[in-house]
Every structure is written in structure tokens, then in C-alpha cells.
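As a starting point, one isolated chain is supplied in C-alpha cells, in the form predicted alone.
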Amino acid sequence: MTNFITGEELGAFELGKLLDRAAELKAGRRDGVGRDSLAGRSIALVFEKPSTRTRISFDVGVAELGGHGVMLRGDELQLARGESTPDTARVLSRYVDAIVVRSGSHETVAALAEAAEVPVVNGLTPLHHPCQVLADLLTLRERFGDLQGLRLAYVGDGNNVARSLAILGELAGVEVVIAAPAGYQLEESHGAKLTDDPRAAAADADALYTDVWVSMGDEEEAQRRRSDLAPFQLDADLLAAAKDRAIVLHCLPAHPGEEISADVLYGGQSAVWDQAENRLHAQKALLEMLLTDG
């Protein structure tokens, strides 16, 4: 594996190995496990869009592995003044050992990966969010032991997170069901089951998952989106349709009272904060896999 753009670059064995290592890194964090894995390595962290979890988890993760993170906003690069994406990739490849990029254009990230001579990691694009789903799978494995045969119901907007859940969930042996209204569903299933019935999706689910209804760039359509997606709120009634042991997931930031009710987000079945922490451990394991022989 040379890049991590959609998650499809991984095989099932590699995914399992990555999650095993993420668990080791988490358990041994305070003991310095992995401390020198990226010693002498520099990672460009390119953030065109605002970020909390992705930016901080990669920045801290690189440091904890002994590497050096070079944090760059989109407007700090000559890309903002018309330098081509391939030329930027060629130059960065002469300076750093890998590039992590969070962008408003999937095409930009794909073009970087094609031209770069070092690994490129998709930190988020409008089409995919594979690093988030690595953390999601780690969280599921912590709670249930084995991923094979689990059922995860995603309800709401069929967005980049839903697409990545479908792709990587299938690879991990997780049954992913995506419930979204007309106009908000994925254009293709990517291995998931698609429905417009949130209760049918939640039935017998081991995990219920949602994301914001109004993402960056959707502000002009906010009122319509909230109206269309209102029947797909992850609330106590929907959670009651799942298994008794079901956990609640949300990639954050959350808007309690919209896509998820406050009592569910902050309730006893929520695994949201473990899920957020696991971004750090999963991404450290990913960087090790891309940059070392481990």
C-alpha cells in the first residue's frame, strides 16, 4: 500500500493488522510504544478546511511516533496562487516522507497522490473519510471483540462518512446498512445495504451511527436539509429498535437536537468519545504501515 485515499487500497489482512497495531499503540501509549517509529521522518499536514479531530490527532500522532509534522494551511501554499497540484506534490515529495491532506476537493487529493513520490493520506474529502472509519472499526472491535458479523446502521445524510463506512465495513466483515431519504442516499451501495427506513436499518443493529445534516458547504440549503432529514434523527426511540447492547457512534462535531438527541449523545450507550480518541491510535498505525516495514 503506497497511498490511503478511499480505503480500498487496504486488503482485509492489512486492515486487521492495522487495527491490531492501533490497539497495541493505544494500550502502550503511556509507556512509549512506537515512540521512535517515525524518527527522522517529516510529514506534511495540509489542511485546506477547518479541523479539530483530524488536525490534532495527526499532529499529536506524528509527534508521539517521533516524527516531525509540518502543519500547512491551504492559503500558506502556492496552490492558493495557482501552482498546480502535481507540481506541489513533486516539490513536497522532495522535502517530506508523507503528505496528509484535508481538502474540499477529492480530485485535488487524487491528483496529489498520482503525482507524489511519497505516500498521500486522505484526511477528508467530500467523497471519502477513510481515516475516520479506521477509528470507528477500532471502537467496534474494542466493544464487541470481533468485527465479523456485526451490523452497523448509519442514519441520515449519505455522505463521505457513509461511503467510507460502506467500503471499509465490507472489508472488515461488518454488515453496513445506510438509511437516508431520497436525494441523500449514496449513488451506489459500495457493499452496504441501502434503505429509506431508519427503523428497518436499526433493527438488530449492534451500532447506530449518524453525522451532521449540514456540513461545510451546505449552509445555503440548511433549512431544507433539516426538514428532509428530521425523520432520521438518532434518538431514544430509534436506539430502542436496535439490540440492547447497541452502541451509538458519531464522527463529530455533533448538533444535539438535530441529527442526534442529547440524551443519546451523552447517554450510557454512547461510544462517541472513545471513537474520537481512536482517531489518534488508528492514524498512528496507518502512518507506521505506510512508512515502515512494521
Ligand code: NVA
Second form
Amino acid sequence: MTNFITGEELGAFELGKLLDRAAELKAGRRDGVGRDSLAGRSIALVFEKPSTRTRISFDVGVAELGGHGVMLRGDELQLARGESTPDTARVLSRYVDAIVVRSGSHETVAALAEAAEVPVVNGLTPLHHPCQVLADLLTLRERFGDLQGLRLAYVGDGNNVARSLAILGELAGVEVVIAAPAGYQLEESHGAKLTDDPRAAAADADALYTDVWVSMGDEEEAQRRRSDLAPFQLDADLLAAAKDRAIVLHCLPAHPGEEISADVLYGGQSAVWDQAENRLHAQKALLEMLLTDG
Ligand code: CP
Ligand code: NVA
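Requested next: the structure of the form predicted together with the ligand (the form predicted alone having been shown above).
Let us now look at the entire complex, which starts with that chain.
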């Protein structure tokens, strides 16, 4: 694997190895496991869009692996004044050992990866959010053991998170069902089951997952989205349709009262805080895999 842009760069064996290592890094965090993995390495962390989890977990993760993170907002680079994406990639490649990038344009991230001579990691585009799903799979594995055969129902907007769940869920052997209204469904299934019936999706599910109705870049459509997606709220009724043992996942940030009810988000079946923490461990394992032989 040289880049991590859509998640399709990973094989099933590598995914298993990455999750094993993430669990090891998590268990050994306070003992400094992995503390020298990125010694002498620098990682550019380019954030053209707001971020709490991705930005902080990568920054802290690089530091915990003994590397140096160079945090850059899009408007701090000459990119904002018209320097081309390929030229930016070529120059960054002379300084750093990897580039993590969040952008409002998937094409920008793809062009950066094309021209870069170092690994590029997608920290979210409007099309994909693969780093998120590494953490989601780690969380499912912690709760249920084996991933194979688990059923995960995603309800709401068929967005970047839904697409990455479909792609990486398929690789992990998780049955992913995506329930979205007409006009909000993925254009391609990527191995997931697609439906417009949230209750049918939730039936027998081991995990219910949702994400915001108004993603970054969708702000102008906010009103229409809130009204179209209202029947797809993850609430206690929907949760009751899932297995008794089902957990609730949300990549965060959440809007309680919109895509998820507050009682479910903060309730006993919610695993969202572990899920958020797992971003750190999964991404540390990803960086090790991209940058070291281990
Ligand atoms: N889940 C996630 O990617 O959160 P941030 O936007 O805060 O990074
Ligand atoms: N779908 C959301 C995810 C945020 C982490 C967005 O793209 O804004």
C-alpha cells in the first residue's frame, strides 16, 4: 500500500494486520509501544476544512510514534494563492515522509497523491472518509470479536462516511446495509445493500450508524436535507428494531435531535466515545504500515 485514499488500496490481510496492530498500540499506549516507529520522520498534516478528531488524533499519533507533525491549514499554503496541487505535492515530498490531507475536493487529494513521491492519506473528502472507518472497524472488533458476519446498518445521508463503510466493510466481511431516501443514496453499492427503509436495515443489526445530514460543503442545502432526512433519525424506536446487543456508532460531530436522538447518542448502547478514541490507534497503525516495514 503506497497511499490511503479510498480504502481500496488495502487488502483483507493487511486490514486485519492493521487492526491487530491498532489494538496492540492501544493496549500499550501508556508503556510507549511504538514510540520510535516514526523517529526522524516528518508528516505534513494539511487541513483545508475544519476538524476536531482527525486533526488532533493525527497530530498526537505522529508525536506518540516519535515523529514530527507539520500542521498546515489550506490558507497557509501558496496553494491558496494559485500554486498548483501537483507542484505542492512535489515540494512537500522533498521535505516530509507522508502527507495527510483533508480537502473539500476529492480531485485535489487524488491529484496530490498522483504527483507526490511520498504516501498520501485521505483525512476526508466529500467522497470518502476511510480513516474514520478503520476506527469504526476497530470499535466493532473490540465489542464483538470477529468482524466476519456482523451486520451494520447505516441510516441517513449516503455520504462520504457511508461510502467508506461500504468499501471497507466489504473488505472486512461486515454486512453493510445503507438506508437512505431517494436522492441521498450511494450511486454505487460498493458491496453494501442499499434500501430506503430504515427499519428493514436495522432489523437484526449488530450496529446502527448515522452521520450528519449536512456535511461540509452541503450548507446551502441544509433546510431541504433536514426535511428530506427527518424520517431517518436514529432514535430509540429504530434501535429497538436492532439486536438487543446492538451498539450505536456516529463518526461525530453529532447534532442531537437531528440525525440522532439525544437519548440514543448518550445512552447505554452508544459506543461513540470509544469510536472517537479509536481514530488515534487506528491511524497510528496506518502510519506505521505506510512508513515502516512492520
Ligand atoms: N469524525 C471526524 O472526522 O471528525 P472531525 O471532522 O472532527 O475530524
Ligand atoms: N459527513 C461529514 C463527516 C464529518 C466527519 C462531513 O463530510 O462533513
